[in-house]
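The data below hold one chain only, encoded as structure tokens and taken in the form predicted on its own.
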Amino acid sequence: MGQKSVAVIGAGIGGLSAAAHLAHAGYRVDVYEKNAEPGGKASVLRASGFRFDKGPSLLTMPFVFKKHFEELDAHPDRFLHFERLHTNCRYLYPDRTIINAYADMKRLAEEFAAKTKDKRSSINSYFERCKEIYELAADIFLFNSPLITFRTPSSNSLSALTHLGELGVSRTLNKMNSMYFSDHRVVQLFNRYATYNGSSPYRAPATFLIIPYVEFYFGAYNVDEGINSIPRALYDIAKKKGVRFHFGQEVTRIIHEKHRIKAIQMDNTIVDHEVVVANSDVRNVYGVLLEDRNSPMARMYRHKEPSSSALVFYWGIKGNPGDLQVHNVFFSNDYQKEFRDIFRNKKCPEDPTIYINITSKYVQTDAPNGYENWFVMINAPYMAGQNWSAETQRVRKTVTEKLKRTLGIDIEKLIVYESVMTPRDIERETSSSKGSLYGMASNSITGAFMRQQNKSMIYRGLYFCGGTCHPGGGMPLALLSGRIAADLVMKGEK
């Protein structure tokens, strides 16, 4: 019996994961990328003496990337190296309140407990909360496939199960943040994690509470070279294994016979593959890339709500303004009207929270000496029709206007290099259905349950790995789902 053979499609952090695994395990994997290189949304852009990660920018659960090296025979330290950041994030309020998270907790107790209307205690009994929930959900919603783990009850799922109610699908977000604490500033900065899965807090479960304890209680980190030397890691390694890459082939269909896997298709080559691992938008499988837009699946996640996209302004600016961070954030002033806006009025907010992110302060050859790379993202809605050239002046002239009232400074005066990305660049560039970053958002009590799970349930031999299936959106839970894709292919295919 010969070698068994994966297609893999997509680069991205999940491809490459599931890729390394399949090939280490000793199957024959060909991985096709449309792009010229690895990585999906965690590509870089360079230009005039800066460089910018294009996507995700914070970085936490290291340790998921270390053993992914060392279930590799790997040493991870030679691949990456990680560094704690002791401020995880500047956050600037319109009243000009200044709140610094920083990642020893006692200090950040100490942080509410001084410029908020909240005490220690809050703090501390909130993040005990956080710590039940994680502790009781992650084994199964975060590190496996919750089809194998009911399939095979272990004592901790027995006890999820057990204990669902607890699992924070009761309340939003929002409600459970709100019982904890009284200043509404601190409720803003702990509703804004549900935007870490493209989600509204004031609709999706407490169930995130999860992550605000992973960021505080594992960390948050910076990256030597940038987040962008993490897919390449992972492709190095990869290649190590003997994974063989096709950059620049874009898959365009997944033939199927009798809901079997057959073969993929580029363009008007056809290749046989009977199993596929698709590290793509699960909306782009069935609605393009299998042809099947009236299969149940199909249907079901044309009617599900996407996630919020982003719209990103890559500044090159002079100088070192504003007393930053590695991480800002610019709050805004009504954040229920901000939701309001991205999912309901399908509108870039008009008074948009701001995420600035400077990896130039850690990464100094990010800019030239003298200046700064600034990443700065608001929270977009999907594609649904809009004038993204007239938003993005618009959305432009509100950004450098809150930024002058709230630093003190005219920031346009300081631009000396500039690139846009819309959720149409998004769309286009990644595959992602409507510019939605993380597939469907969570905006139900269900909604952090319901992810499509690794292994199709219509299609024999395809499976799912990336941020829109299981476990989620994020570079850590793109490289477990990689990993949990790989061993379904290895436990179902015989």
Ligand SMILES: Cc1cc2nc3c(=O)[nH]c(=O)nc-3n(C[C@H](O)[C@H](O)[C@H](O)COP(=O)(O)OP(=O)(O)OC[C@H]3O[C@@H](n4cnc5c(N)ncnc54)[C@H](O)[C@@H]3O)c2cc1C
Second form
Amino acid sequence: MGQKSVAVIGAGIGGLSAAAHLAHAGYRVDVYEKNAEPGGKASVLRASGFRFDKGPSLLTMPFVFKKHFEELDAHPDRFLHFERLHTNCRYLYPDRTIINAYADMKRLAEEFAAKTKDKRSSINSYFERCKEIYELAADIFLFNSPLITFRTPSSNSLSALTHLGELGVSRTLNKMNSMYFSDHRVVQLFNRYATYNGSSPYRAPATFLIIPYVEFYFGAYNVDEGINSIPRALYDIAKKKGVRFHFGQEVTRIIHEKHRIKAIQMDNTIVDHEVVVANSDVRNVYGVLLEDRNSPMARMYRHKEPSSSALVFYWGIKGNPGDLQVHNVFFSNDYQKEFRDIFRNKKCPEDPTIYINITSKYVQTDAPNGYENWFVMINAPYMAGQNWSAETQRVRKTVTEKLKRTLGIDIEKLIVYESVMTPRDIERETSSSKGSLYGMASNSITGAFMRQQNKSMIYRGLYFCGGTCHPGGGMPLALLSGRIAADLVMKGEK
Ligand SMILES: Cc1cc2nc3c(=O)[nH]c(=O)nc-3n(C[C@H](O)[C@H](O)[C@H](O)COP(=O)(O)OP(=O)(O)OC[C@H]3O[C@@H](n4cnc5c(N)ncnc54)[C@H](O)[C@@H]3O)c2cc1C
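Form predicted on its own done; form predicted together with this ligand now:
Then the entire complex follows, led off by the chain already shown.
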């Protein structure tokens, strides 16, 4: 019998992970990527002496990356170096309160007690609850495929299944946070974690308490050579395992007969493949690539609410203005209105929360001497007919005015380099449907728990990986999705 072969569509973090695991297991793996380089959303921008990570900026769960290399019989230290942050983020409020989210939990509790109405005990019992939910949910909903877990449950997953009611599904994240904290600034801080998967804290279930747990217990990390070194390292190990990469190749069609995968098509070229792992957005796979626009899945995805997108300014800044950390958040006055603007009014918020990441505070070569590289992001709606040039102008003015008010510095005068990424650019560059960052929003219980599984139940030979399917968005989960998809292929789960 000849070597079994697999096509992977896309060289994002999920695709790179699936490809390496499959090649390691002896499969012949071809990765087809429309861009010239691997990385997808985790790509890089270099200009005028500045280096910017274009998408992700915060790394959590570094142990899943270490494990990835170990499972491939490689030493993680030969590929990537991480360093834990002492301050995960600095939060700046409109009333001029500044809260440092220290990595050290004791210091963090003291910071909250000193600067807000909430006591140390509240933060401690909150994290106890976060921990309970994480321990119940992680096995099934993060590290494994429910498809396998439900068929052959371990004692851990059986316990999780019998305690599903305790996963916080009956409350929103905002409700749960408001039960633990009386100070609106603390509630706002912990509500922000819904945005880590592009959702609204006023609609997403409290199950997402696992996100602050992961960030504080396992830590937030800097990556020595920047976030883009992650996909580069994943690419290097995949190449070593024998994966063949075809860059500049956009797959335009997945060909199937009676729901059995037969081949993929790029322009006029058809390549036979009976097993395909799609790292492209699930909505595009069902709605475009399978050419089954009227299939129940395509129709279902057309009606699902996409996650939020982002509007990002990449600014080369003269000097090091403001007393800022690597990660900084300038909160809005009315957080509920901000999410109404994003999800209901589908416009960039009138008063957006601003996130600023400055990697040159850590990697000095990311900016010329005497300058900093500012990644300035606001949460934006997914594409719904907005005029992005007008939105960009409006948001830029709001952002510079807000920074001037908060920092007392006219940042506009210090910008020596500028580039922008709108939701439209995100869609064009990574084929993310409507420019959404994390696939479907988790703005309901079904949204949170009914993500596309890593194997299609309808098309035999079709598998999924990446941030738009199980277990979810964000770099660690995208990486895990690749391993889960590869496991399913190997188990012959057709
Ligand atoms: C602005 C921004 C900020 C973010 N912040 C964070 C953060 O701080 N922390 C974090 O963990 N995550 C963050 N994320 C999310 C994180 O980047 C993603 O969840 C993760 O990188 C997604 O990986 P993926 O495997 O889904 O692949 P993607 O990055 O979506 O890449 C998919 C790849 O497939 C290719 N492709 C798609 N369709 C086709 C086709 N038909 N033919 C050929 N190639 C195709 C695309 O070109 C692309 O290269 C952020 C994302 C963005 C955009």
